[in-house]
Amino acid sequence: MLDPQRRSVHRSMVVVGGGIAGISAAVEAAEAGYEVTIVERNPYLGGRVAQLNKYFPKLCAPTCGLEINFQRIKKNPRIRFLTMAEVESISGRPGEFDITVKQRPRYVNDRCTSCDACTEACTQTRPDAYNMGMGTTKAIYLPHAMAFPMKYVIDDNACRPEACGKCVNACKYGAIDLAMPARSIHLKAGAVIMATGWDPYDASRIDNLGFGHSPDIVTNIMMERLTAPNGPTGGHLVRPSDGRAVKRIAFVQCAGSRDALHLGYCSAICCMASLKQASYVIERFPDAEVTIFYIDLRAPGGYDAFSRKIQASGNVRLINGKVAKIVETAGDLVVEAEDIQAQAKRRVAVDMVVLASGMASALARGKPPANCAVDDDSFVVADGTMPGIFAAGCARSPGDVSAAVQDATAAVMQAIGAIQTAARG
């Protein structure tokens, strides 16, 4: 217990970001006795992990791990979360931070039962962001089948809530409030944890790989959605262009990573993610042909055994070389690449191409809300310029789920130390 004679500090934390690192940090801090507020810009918690089909190396669905953490949040009165919210400013010092949060209107209140009557009445559509634009939803929608909170939201970029009102008439629970305003919320905290996560690198910027020119050239996160049971195809692996089963597929590694023109660093997870996704293909089509074009195959975090297992399946061909271009020919995609080991050029015809696009820091979208130092790639660096603010997960560096969870625990321990030190000061 803190000595009441010592300096009064806020025995609380604000976690910026509600992905796997942010959720893990919040539940660890709350279970250690601290009040926690999660600030998440999306209408739901779970971040990128909620978009995955399976984790590696166990290849289990992420809904299990997320649901366990959601239950921990529900049962812990010390945890509060704000969705559709972003931190605008952070000021102060360890033990005494002032945080300003702007929360966008959801237009749906806590009376929502997820009955879906509102979507049946809605006439406007929007691109489905959860499924990476592959498909649409109504302007009022449930973000996904396992969304937390399980509550609908209106996209006011897709409709003008005050000009329609059909969803209001359809809802018999009075759950839709078209006059719901934006809010400015002021929080106080003893420490702040930045768990802002990552964005897929914009593959359309890599001119030679053809993303955006053919619907059958997709990114690795799109591949997760295409193979997920709650994805746009119900988990059936078919080509977006014509619905044809995908039995010949190419994975292009380092799509934007380790490239001075794009992301100069290794994104850490791409090699293992592609091998994991190769297993999705083989599971569905045992006679499938999988080709992986790579610079060098990396298995960080002790995943060598997983890598060897997938490579030994007999369906996976590895070609050590960079892809020059991808072209469409007679209904196929043809990948043209060098083969360093064979000292030759290769042309491989496939049904679909998956680009292992890199992990970009979400902080690259704009200036961080606090005076925390970031490197040239917008990852938070610990240089002491803002004591009491700590980074976790992919806000600090690219990594997998396991690394993010461990990193979150470390950030909480640092935050607790900072609050206790402030109390003694």
Contents of the next structure:
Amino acid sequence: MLDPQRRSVHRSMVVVGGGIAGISAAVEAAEAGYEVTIVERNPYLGGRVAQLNKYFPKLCAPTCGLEINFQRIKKNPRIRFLTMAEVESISGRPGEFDITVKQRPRYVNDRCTSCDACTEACTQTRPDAYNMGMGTTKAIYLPHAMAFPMKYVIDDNACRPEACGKCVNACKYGAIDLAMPARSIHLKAGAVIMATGWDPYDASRIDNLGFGHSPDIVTNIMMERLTAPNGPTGGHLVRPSDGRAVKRIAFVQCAGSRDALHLGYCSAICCMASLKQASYVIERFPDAEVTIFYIDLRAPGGYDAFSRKIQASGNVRLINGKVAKIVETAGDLVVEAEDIQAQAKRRVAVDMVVLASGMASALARGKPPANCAVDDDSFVVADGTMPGIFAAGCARSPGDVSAAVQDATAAVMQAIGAIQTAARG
Amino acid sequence: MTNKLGVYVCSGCGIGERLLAGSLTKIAKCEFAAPVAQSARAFCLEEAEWIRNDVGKGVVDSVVIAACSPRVNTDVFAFPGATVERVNIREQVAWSHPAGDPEAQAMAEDHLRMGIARAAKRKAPAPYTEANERRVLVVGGGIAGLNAALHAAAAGFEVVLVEREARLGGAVARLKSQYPTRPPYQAPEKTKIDRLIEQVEASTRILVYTGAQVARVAGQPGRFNVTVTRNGKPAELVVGAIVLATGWKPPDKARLDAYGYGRIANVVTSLELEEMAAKGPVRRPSDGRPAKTVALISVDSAADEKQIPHAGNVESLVALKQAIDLRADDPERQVYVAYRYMHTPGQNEYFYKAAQQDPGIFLARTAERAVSEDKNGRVLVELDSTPLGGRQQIAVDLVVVGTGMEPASPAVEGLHLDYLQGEGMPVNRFGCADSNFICFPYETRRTGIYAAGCVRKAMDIAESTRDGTAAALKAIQCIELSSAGAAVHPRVGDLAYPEILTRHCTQCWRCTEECPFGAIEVNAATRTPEVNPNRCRRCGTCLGACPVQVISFPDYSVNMLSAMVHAAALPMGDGAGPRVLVLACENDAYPAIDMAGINRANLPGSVRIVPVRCLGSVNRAVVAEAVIAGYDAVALMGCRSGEDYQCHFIHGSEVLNTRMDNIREVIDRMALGPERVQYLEVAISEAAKIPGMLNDVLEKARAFGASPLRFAAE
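After the form predicted alone, can we look at the form predicted together with its partner chain?
Time for the whole complex; same chain goes first.
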């Protein structure tokens, strides 16, 4: 029954994206006996969750689950992964897909032992993308301490190979190849899982919220980095502008979401994320004043208990209304909003503002590679997609980690069904 | 059996600059008579070939590599035909100590001795491959169960589907429509439940039992023995894995009294409205007259936290859908939707906007829900909504209570497990099957049994469809792994399982109680514990629990940990430096220590770090032996326990903490200072705290004074 040898059906899958959905899909498929290749754009696996400080509602470290998943990948010979790689085209049919992948050069090969001698030698720096541009790394760098694979990488926007080459000399293992070319890779697979994930919506496009005008107006994902123990401040929550403690903070919900000018949909996780981030502030400053400006406080999927727990902390004030503008006066940021319930205007002075910027589908970056039907917001539409190609996680719909894992597991089952059906002819 | 030991000491990555590799190979040769002991600049590169050759030639069958952390280069350091033991002298020694620190050399040497001791105790596992049944049992024929059955069948597996009711379809079959699942997300859609039922009934791989219930489940993944009763007659089945998809129900009538349900005729539940609407125009139940005005009110979970489960987005979206359906049913009808928060995540927002566009739908955010009745059979609803003009009362023909969804209790319904730990699935505080629900939502505490759909949490049709599909994958995966005798999550592929030396067992049955997965039963004839290998997740909690140390894995045991404890060469006599044994959970604490090394933090050189599978696997004997051996302190590092536990084995730190009193008592009785044993809670992300924590342990150890046992030996 499980012999897909009739016709040249591939008993394998390609997973596009190595975030939590993609990783989960890969391990679930491999542990059910299927070969998998993950194609990941970043130099490391883990995607957005690798940048988070904690998960709601358990307030636990994302690296805890990632560690287990990485161990599962390391121990399973059925899983292969390509980093710095993007899918260019997908053609074929269930059981017989051809996938073309373009891999950017890492300039560091598999001989890298991650000894760190290269960064000591390197003289160039680059903005630290893992920390959302807050802080810098050397041009040759390990993306972060838990990066998997634990291999260094060179940012070719920052490196000056013609003038330097110090890292090449510093490396005792011959791991650095400044002439490494981009590669084109052809993969064959029985099914494809799109787990392309999300990007934070570009907050600078929301004119009234002042992102970019004050360093103390940050996005929610920047807030994750500013509180993470491995972030640019070592987890000390301070104002980016002057390093002062953050005692008064405002969260602006729907920064881009539920807004016809930006993202028409609800990004699903931002209310919970802001409540979680409120707990970061209170944990550090027990007398902190937290104000959350919201339209509807959304706790989908049974997170109501967590929502109420944070609200009950005594530090959190909820104001029902959309923020009109944020202005800087005398070192303070003043958030102006209409309080719908009180039918009054509010002006709240704070030290720092966190914009709950929404989730944009990563497929909005360009044209989706496959015959992969997407809606107006670039999310994959289940029924319109080519048979044998399945979407999981935020490629399908904005959602949290648990939903992404659920989706990924379901997508693998569908992929197996497609492969087995193709094998039966 | 003696091992043919090969010790390979790497000097790459700065190890050679910090440590004397030659002294390490000398220890291997002189102290352990290793036939092969070599060092090289980087064993992960070309020199890996040396190891491969030694193994290939049969010179070595027990490879010990002193180099980087076992967390890296797992694939490079795999040599078929040999066991591989990794000794961490890079992250936890060379990278976390300043150059020229003599304590670092001593630490590396002890880590090597401990690794060799561990390798010597490692036995090849003999996997249990006796349970090979490939059939999947799906309990519950609603939307989740139907999808589970259909997808398992599509993957080529035989399925038995058991449904309590006379027909398939569950709650979804009672609905008029569902809210939209595809662009432009504007209008309700027909459910596809009839088509799904047809497909299931037509499948040659699916055997459907309607009007049937599961009376008993015994056995283990790969071979569950199941009794199904139908029309009072029992039938026996054997299956490999189970999907539990028993769905949900509305709360009891009595709990909806505050909303008028049960005491006012024209108050119905949301599910009852669906059934009415599916049959034709919606009318007042009291007199059959048209319902010209309808109020949809959702239960206020804030007021009813203890009583009524909240269904979040499902409740909000069902109310919106019903409002739109009610308007389509009678365009003259006015519909009020009273809500506290409108949960319409993702693309559902567009559906919310569609409802907002309808002039006949009044959306009111309100905390008030008081419901009464007037003399004309009209229902009066109190609202308090400032934007709608403050406190007011509306009179409507019909009130629909969005009830929330209560999971069919996995603790009492559905399976009737014939397990010593009880017949239900262990549940979390929400009454749903317990799991690490963020990262690993399907990994319940009953291996091989996967909850799906609303028994797992409140979810809508689209999500239940995915959930049932996903649970089917877990079921077939479990069947594949179990038939090979391999563990499922999180130690996937582990072939070893615990063996119990029953003739020395005192029959206290502590192991049967502490096993987080109910893997150990009591043999009816001998009264001794008996492991079901395929239920076991290989955490070692049983061997940690056993007061007489008779439980062990072939590759992990009290004996092995004790050997490691004793392998370290503790300095003796006056002026000898302190020594602290760190037993670190390999899932969180151990990686955190690695991360401290990667960040080049300084760790005290007097610690000796031993990874353990879980703190639950730490037996008091190991701790006592360490104290008796002369360690000044023992630090047990694990993760957070309690309601938001992180343990991948559910309660490792918790059971360890219950053992702590006992451990301290043992040590106190020997007058060695019970404070020498310390529990430290650390998250994987807390690498920065590690040096401080270890230094603190060291300070405390100094405060107790050096262990007398290291003077007594002089």
